[in-house]
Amino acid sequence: MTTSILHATLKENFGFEKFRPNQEDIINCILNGHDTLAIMPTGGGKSICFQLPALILPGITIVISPLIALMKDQVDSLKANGIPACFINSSQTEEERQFYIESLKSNLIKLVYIAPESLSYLDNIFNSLTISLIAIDEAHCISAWGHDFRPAYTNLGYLKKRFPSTPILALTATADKATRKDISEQLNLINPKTFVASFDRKNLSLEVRPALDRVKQIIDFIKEKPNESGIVYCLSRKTTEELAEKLQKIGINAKAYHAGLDNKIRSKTQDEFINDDCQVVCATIAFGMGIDKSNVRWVIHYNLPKNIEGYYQEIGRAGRDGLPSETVLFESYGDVIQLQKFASQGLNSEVQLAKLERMKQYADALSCRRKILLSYFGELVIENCGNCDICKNPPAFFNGTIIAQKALSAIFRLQETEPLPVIIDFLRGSKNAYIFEKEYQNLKTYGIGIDLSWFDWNQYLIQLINLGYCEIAFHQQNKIRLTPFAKKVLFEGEKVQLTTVQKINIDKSEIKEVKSKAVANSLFETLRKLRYEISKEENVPAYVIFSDVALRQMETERPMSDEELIAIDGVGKAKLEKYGDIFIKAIIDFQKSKSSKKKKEATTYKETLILFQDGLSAEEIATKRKLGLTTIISHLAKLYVDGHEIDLSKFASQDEVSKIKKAQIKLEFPATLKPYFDFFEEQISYDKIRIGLAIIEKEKNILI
């Protein structure tokens, strides 16, 4: 197959100008009749690898997929691109299934999605169909070595025997070497060509936080993102429900999702999330594999995941469209205890415990997190990523010997019989009932660490555990015990290097104000609302109409003709015909309103300027124009920067401007005023800061 034909098919049917890494090679491999194993991270474009060959091959492509939601999602997307597709499963009536079966027999369908449990529906017609390709999605489910083993997948090995000349494509987002080998063997693949795409999802930021007051941290995080979809993964069903309820109480549109809920409730929650009617889903790992939602902007792990494969697949559900997205993992030793218990009781307990230990090492790491993840999947990189919490805020080391001696002495005085929280209470001289019941207040080192906060002590003790000076006896009620290394610190003068505790301090008010204004006035938001309205009319997910990437490109390029719109990535022939006119009109209307607004702004600034030149004070102008004083001050600052002769010395003294200039350098040129206000301990007002920054900006412009 020539490259030009493949690229023409890609653009006309899917709207993309070029293939992602490995896609074209995988497609050519399939078209040449080879069995293929493709390991591609979530968001790497696995679907194109079988959807495009399905259009070129003469017969039908069967896609085996584990979840109904994923089938419906992909079929909706294919239909939006004018590609005939269907799914067959137990959720349909007998009449619906029969209709699609007849359509397959009549060659009216190019792709049929089906669950492994539902393959029996096609048994009677297999011989009458021309099957050109069999694609098995989420293929790691066939392997007991993988992180999401599903017994129904183990029967799929018969497909190669029944269709020996039909190429099979097995796809998964995460599989180590042992799992890859197992997939090929169990599916009876013949000399499969294996493609392993880079696991480096550069658009995902990686962050690990201590799990102290995590509900508040999650609430603060979500409040910054009022229009962004996200998933919070929790270890237990109970936690999903409790967290969703807490978020709902403060006005966040959140729902719980877990296997214990009624099927109808789960299905409704999933549909609402896919269709942008629900912002946040608090879920167990049962949620997500069937989600093809491209505009999930963040993923939070409320608990430590049980292995890196599962963690990487779950964070991969954010930013599938390639736009910047955030991931946050909360770590606590309580999670480790619970996960160790689960792993020790399950299949392959030794392997699962080892994988959990590797996950814990990742969370405790003090080096680039992306390098750790990539090395786990056999991909070695030299450069740090610059997009994880460690790269952005490299830990600062200090001589923590005295802190270590205090902590280890406390463990010794408590005879190595207490868990972490009790040790911290003891160090800080807490006067709670347990301490007094045990008479710990009478021990020599009681209260020796009162100068440090509970949060700080918790972090330092975790570091000492990670450094090997003490350990958790998981099998003995999580008592903290000293290791032989502790003796060197307590009695032999060994020095201990600790890292400075990172405080989590989010300034919500200013961020929220700026973000909400930016969102409300953007072309992206206008197009996002239009997309949502169309999706409701057509009963499909909003991102099926156009992805966030396409909308962002429309915002940048401002296409106002068919020729300009079809040049946007994700706009193919079918979508141009269906949605082109309405989106072009929305862009033109936005441009007109923006132009009108600029004229209005110019007029209002001019009115303020005339009154100021007539000798009115800022207060008098505010009264006369019925505007706030801060608004008038901002007008004057803008007019001054734009070159109008205005004396601003009455609003901010030379000394204050000098202080603001020094603060600007020290604060590394913040985009908002709040950091300055806090820096000056509220002694210099917002209005003075705004005027001072205008004077500084004007000086820079003159120098340039």
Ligand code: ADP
The other form holds:
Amino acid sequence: MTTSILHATLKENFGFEKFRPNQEDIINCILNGHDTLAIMPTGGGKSICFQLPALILPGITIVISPLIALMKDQVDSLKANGIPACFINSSQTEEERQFYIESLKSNLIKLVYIAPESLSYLDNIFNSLTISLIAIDEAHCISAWGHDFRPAYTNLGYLKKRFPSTPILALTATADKATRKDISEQLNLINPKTFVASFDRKNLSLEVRPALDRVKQIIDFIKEKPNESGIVYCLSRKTTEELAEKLQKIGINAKAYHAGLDNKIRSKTQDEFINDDCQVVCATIAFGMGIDKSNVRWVIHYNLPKNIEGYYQEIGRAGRDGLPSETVLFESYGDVIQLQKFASQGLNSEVQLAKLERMKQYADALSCRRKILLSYFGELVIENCGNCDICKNPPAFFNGTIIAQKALSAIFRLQETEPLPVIIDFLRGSKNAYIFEKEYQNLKTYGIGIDLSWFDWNQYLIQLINLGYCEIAFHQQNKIRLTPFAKKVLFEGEKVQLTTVQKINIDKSEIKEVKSKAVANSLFETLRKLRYEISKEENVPAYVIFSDVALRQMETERPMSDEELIAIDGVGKAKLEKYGDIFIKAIIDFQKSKSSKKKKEATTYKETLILFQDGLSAEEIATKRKLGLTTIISHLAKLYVDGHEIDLSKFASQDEVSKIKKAQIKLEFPATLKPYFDFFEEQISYDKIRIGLAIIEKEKNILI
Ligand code: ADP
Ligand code: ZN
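For comparison with the form predicted on its own, produce the structure of the form predicted in complex with the ligand.
Next comes the full complex, this chain leading.
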């Protein structure tokens, strides 16, 4: 098939401008009648690989999927694009099923989604259907090696025998070779062509933080993104509930999700999340399998995951639409200990422990995290990614020999019998009951580490463990023991390189209600609201109407005609017809209101200026205009920058201005005032900072 026909089909029906890696090759392979095995990461774009051929091929495409919950969304998405599709599964009434079976017989449907357990509904009518393609989604479910084994999948091998000349496309995000072979053999695929897409998801940022005050860090994180959907994965059911409650208390729309909750509650939460009615889900790993939501903007791991496979799958639920999305993993020493215990007690303990060790190495990495992840999946990457915390903020090494000596000798003095917290207390000369009970205060080196904080010692000790100078005896109450390498540091003068402790900025202000930030008046938000309203009317998830990518593009491109709108990624013919007018109108209205707002702004500045020129003080203008003093001061600052003659010297002294100037350089030109305010430890008011910045800006304008 020529490239241009495939591209035209892609644009017209799905609205996409270009194929993602491997999509076109896979489609061509199918159209040439070959059996195909497609291995792509979550969010890689597997669906297009069978949905597009389904439109070109003459008959019906059967899509076998284990995820009943997903079928409706996928069919809704297809319908929104004007593609006739249906699903058949046990959630429907017999009547509904009969209706769709009749539609299939009358050739009114291009794609039918079906669970393997329900295939018998089709068996009877197979003879009267033209089947052009069979797609088997989540094909790893066939393999007992894999993690989601589904017995009904093992029966699917008969399909190839029943339809020997119909191509089969098997799709999965599980990469390991044993599973791949299993899929191909059990499905009786004939010389399948195999495509393995890169597992790199460049749009996901990777970050690991020490688990200090996690809840506060999470709240600060969510506060920054009041309308963005996200998932917090927790190890225990209890944590999901506690965290959800804490978030709710301060006004964040969060819910808990775990396998112990009633089925109804679970599916309600899931629906609300998918439909943008619930912003945050605090969940165990039970959540996510059935989630196809393309606009999950962030994923947080409250606890260290058990292994990299699970971790990668979970963060993969963010940013399926390809827009930048954030992931944060909290690492705590306590979690590591707990996970070590689980792993060593469970089945296959050696493998589980080794996997946990790799996970820990990832979390403790001192080089590009993405390289580590991808090498785990067998991909070699040369370049650093630039989108992980290590790349953005490379660790600085310093000579940490003295710190190491202090720590190791403390362990030695305590005769290798104490866990990490006691060692830190000992180093810091803590006066707690346990120390006194053991009379540790009488030992040499007690308190030699008073100069460092508890948090810093914790980090340095973990580094020393990772460097191999000491180790945790997991089977003996987590005592810290020295390894033979410690001797070299203690007695033979070996030097130790440590990295500076990552500073985490926790907003120290009290947690207040989370108020919607002033994002409300962007075009994106306007369009998001419109999308939400339409989704409610049509009873489909919002992202089915338009993806976040499409809305972002509309925000930057401002399309105001059909021709301009169809150029947006994700706008195909059907969506243009259905939603074109209403979105274009919203964009035009937005433009109009902005320009009238500008006019209004100009008049409000002018009024302030006139009163100021009449000799009124800022306070007097504020009273007269019934506006806040801060507003008037910001008017004056703006008028000053715009070139009006206004004496600002009484608002901020020369000394203050030069301080602000220095801070500006030190803080690397922050966009907001808060960093300055914090920098001056609240000693210089916001108004002064505002004025100071205006003076500095004016100076620059003159220089240029
Ligand atoms: P997977 O099943 O591999 O997890 P999906 O098929 O659900 O991935 O696709 C993930 C997202 O990417 C969806 O929102 C889909 O609409 C979008 N997508 C797929 N192919 C393209 C493409 N060629 N261009 C732009 N977006 C695409
Ligand atoms: Zn990196």
